[in-house]
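Form predicted alone, single chain, as structure tokens, below.
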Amino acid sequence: MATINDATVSVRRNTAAPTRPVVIIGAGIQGCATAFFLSQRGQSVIVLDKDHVGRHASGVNAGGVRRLGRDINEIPLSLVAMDWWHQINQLLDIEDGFHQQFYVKVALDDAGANLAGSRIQQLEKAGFKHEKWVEPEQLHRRIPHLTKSIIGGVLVEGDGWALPWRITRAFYEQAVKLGAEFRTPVSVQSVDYVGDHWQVTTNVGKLEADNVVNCAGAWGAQIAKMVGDDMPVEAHAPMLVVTDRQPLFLDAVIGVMGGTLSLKQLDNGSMVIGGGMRGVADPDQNKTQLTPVGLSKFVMTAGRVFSHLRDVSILRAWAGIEGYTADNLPFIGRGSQPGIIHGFGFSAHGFQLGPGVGEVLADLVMARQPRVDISPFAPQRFSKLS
């Protein structure tokens, strides 16, 4: 996998009248996308990260680009993000950035089928029609290797996958070309309001900013506390495995209704398998620990969906550190103090949202009205901000 130089990257600055830069804390996909959109709009941006670009969840997740199965409050933002995914190659000057296929959650039993029916009714009542029930005969025609016990599934045409480290890196590279500055590894020690601006103190010096954007992921609650905001997250370590190469047979991403599975096949034939099982995260030490029982569970589920994968060989397993909120919805919005904006706590499903979140956070920095309702993600929803 390509690596990103951790040295400070300094590039040409905008030639407009000098202003304090926007300081973004966190160089995952949300921070990099925000830096890209702000730089595209002529804003001066400095991004800080205690490690390097895409080091944690943004660089090592399953790479699902999906509208399927999202919380109903998240769907409008997901649709905005998908607008950007459809033009991701042009946006980021890359090739094959988004593998557009289809995403299906199969029903393995009556309970799964009933869950699918309830889900589709809920969406249709809210005016969303992108998820469709597909009968088993049609699924088997489109995915011939599915086990015969499948009794149907919920499908979204046009969903797919991308390589997470590649997309995060591309947002970073394009932001740099537009004038953004990335400083890594740099740890934030405090964020204080001094006079008429924010002062961000790091282990290598101080920065002045009118706007500070908190995209610190599993460490976002710590940054929030520095500015007086109580926004709890729990750190977990969603796990993934990659298998040996199999003959190419799958041009879709597969999940399971009511189960834990995310399954896709890479161009080289390897399978990437994940889906909700967590290892142990230690954010203070920047470490994760895998749990073999969890790994076995989603690999066994993959074998239930495709019987020929029951004896697949696992080549590598890993986990990234991710921040989870109590309701599994992210924090997106303004903090309790002017100039503070939060975008973290994506609870292991923020990758597809990245371009949409970058647009929204850039809008908030520039005092523009986002084109989607972000009130369900309000930082204030769990406790009154001081």
Given for the second form:
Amino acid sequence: MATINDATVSVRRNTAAPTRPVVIIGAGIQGCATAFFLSQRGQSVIVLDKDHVGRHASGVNAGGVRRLGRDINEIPLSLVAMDWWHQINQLLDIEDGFHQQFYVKVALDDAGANLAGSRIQQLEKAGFKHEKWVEPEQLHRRIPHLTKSIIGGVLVEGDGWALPWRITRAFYEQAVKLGAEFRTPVSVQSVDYVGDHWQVTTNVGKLEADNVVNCAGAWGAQIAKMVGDDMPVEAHAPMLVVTDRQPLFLDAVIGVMGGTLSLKQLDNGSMVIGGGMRGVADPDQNKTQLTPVGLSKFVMTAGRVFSHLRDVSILRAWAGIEGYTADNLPFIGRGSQPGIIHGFGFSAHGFQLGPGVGEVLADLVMARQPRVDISPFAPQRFSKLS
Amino acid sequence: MTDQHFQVAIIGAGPAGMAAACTTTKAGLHTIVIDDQKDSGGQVYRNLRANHSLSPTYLGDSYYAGTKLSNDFAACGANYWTDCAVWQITSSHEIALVSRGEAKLITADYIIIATGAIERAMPVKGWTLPGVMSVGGAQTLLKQAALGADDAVFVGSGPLLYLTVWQYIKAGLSVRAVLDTTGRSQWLSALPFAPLAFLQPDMLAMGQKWLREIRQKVDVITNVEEVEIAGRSQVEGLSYTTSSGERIDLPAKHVFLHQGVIPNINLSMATGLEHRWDQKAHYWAPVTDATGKSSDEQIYIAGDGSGVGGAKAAAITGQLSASAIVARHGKPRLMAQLYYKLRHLHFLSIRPFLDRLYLPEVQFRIPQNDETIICRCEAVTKADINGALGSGATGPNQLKAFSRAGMGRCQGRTCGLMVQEMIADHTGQSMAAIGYYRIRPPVKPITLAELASLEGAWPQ
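Switch from the form predicted alone to the form predicted in complex with the partner chain and print that structure.
All chains and molecules follow, beginning with the one already shown.
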């Protein structure tokens, strides 16, 4: 790492005018991954966050690392991200960063099976073959505790899970090692174009930048507004529970076709159960509230898949604040003014995308063509309609 | 989704909850009392009505002083749900509870949280060894099951320590020693408040009586400065250092620790109510007005949960909160309120003295040894916490993610203040500025099937 740093320094010394650092707003997984890739490519980076690294959705999400079930428009980006996940240990200098297993959405009834069938057909038409139908006998062989009544499922080999806080933190730590600077807690008050560059005004002073990257998650719309972009997101608080430790019985992540569930077992035996049921988010106060009935809904779905878990105790429940767009696809791309780049609104499925998004946003900052088509995520897609 | 609605819901059937229920039912308010125990009384009057038939004298007058209140409560006509735990209160005042395998939602116009106090952890070396128990736990066994252990060593400070030792010797159990960790500096800071304490002569006299009778049978060693409990897989003995610097070893199979109680704030915190750091008493307490009204207009906190005052003060605060709620139903009881307020002040007169005398010294609040465990649930040691602080954790919630401290079953009840103080020491910030763990529902254990029962029966 030291050699990269040294190289960076010497490159900068050779430049006549010192370049202004890239300012990234938001130290979640997207902001940290972007800072990492930019630093790796020798860019100087300052990351601002109104709280601290991984404070919200990035630190407390369910940790699913899946290609399964994604919007067709999102699959190419998800596949690029997956390449990074497969080398995440080397990339971030960690151990066991990615628990590669398989991810299956089981069909509990005919409606679920029909959904699965049409989904697979649709993907095949688009040229994607990673999602496969799996017969119940085979599923029961691989997951013996699965309830007898399931009638099959859609499965992706090699999907799995990771500990979200740990990965976000690792991107942060490596970015710092490569020279990125993180300033927290610092809140951005305005972003203004002055002469030939951007001025970012914070509660502790001003910063100059040629490029500003908006990775502010549920608060991304506020930042976008500061630079004249109307990019609505709604803040919601997807809820999760974690259980007492149980004997290890599961080496897959389980979802339900047409239902809300994600269930995995961690190394210590605890199960993390989530699946998008929303609590109440209060982004202005940094607060979330859990709704008892909502919790009971996805826990009941867990029971439909694994009835043997009936007497397992819940240790904790929580929710993170996440930004959702109207079509549940993220905003990734250039803003209406030069030098502004957006990457937020991941609508509760941005964790796996993180490394891919970091690469793409770094490309945009450096005026390179990203490896994948990001036009479906165009920041202007809603304002164009109106 | 709500099963039932009440005018007043009281959570906890200790002295505060019982007294509150007597007051609200007398005023004709539709009241429910929810308690996670099998019978009323809370910790202080635990199992009183069952014990009363046998009346073992070793439990003492201060225990039987709860008889009238317990009887009044039993006759007051409030709905009373036992074995029923509240695991969440939502901002719309839905109370989520679980009882006998089933979850349920009820609503109430007013809620009184009367969930009492918990013991402050005493993390001396070896405090997590089998054979070590809190004094409160030892007393619970005595009250609930008439169980005790011979030759135990009692370590720490505070009234409950001496009361329990007294009950032990009266029950005919032998006590090896009492090691009192109250230091000279605590005596010095408490003494100016002694005159106020004399407004409670019966309390002081009771303490004197316990001490006199204990000293006749048990070695009471005061000014103990260090304590280490030794043993491989269970307690084998302990060693302590006296104020003269002498180090003494003592064989022991049972060690009971206690250094005061602190408000049980998990429910009030999880409900999102405002809390304040009480620097003198060294604990968090909900912000309330004189009637116990919290930062949420509809929620009151009564009893030790709003600040430790003891059983008698708890009952008065229960009456205070209840009569404030009655007044908001258009039945002002100004004279009663004034009377309760004065009585409350009277009972609190001894607190400045006790709070200062029994605030543990720092070597008993934070482990002195790197290998000593801080978070029991996740087996996180002092060294682990220091490691997390070195890696840049700046607050209790970040520290959770770094070290897993506070992420286990007890939801940080045991380690919360230790972790907070270690962060304060490390960063140089005040305890109030550091803050506390974000406490989340469920604040009481609930199984998956119990939670799912809000939706229906668990699949077979």
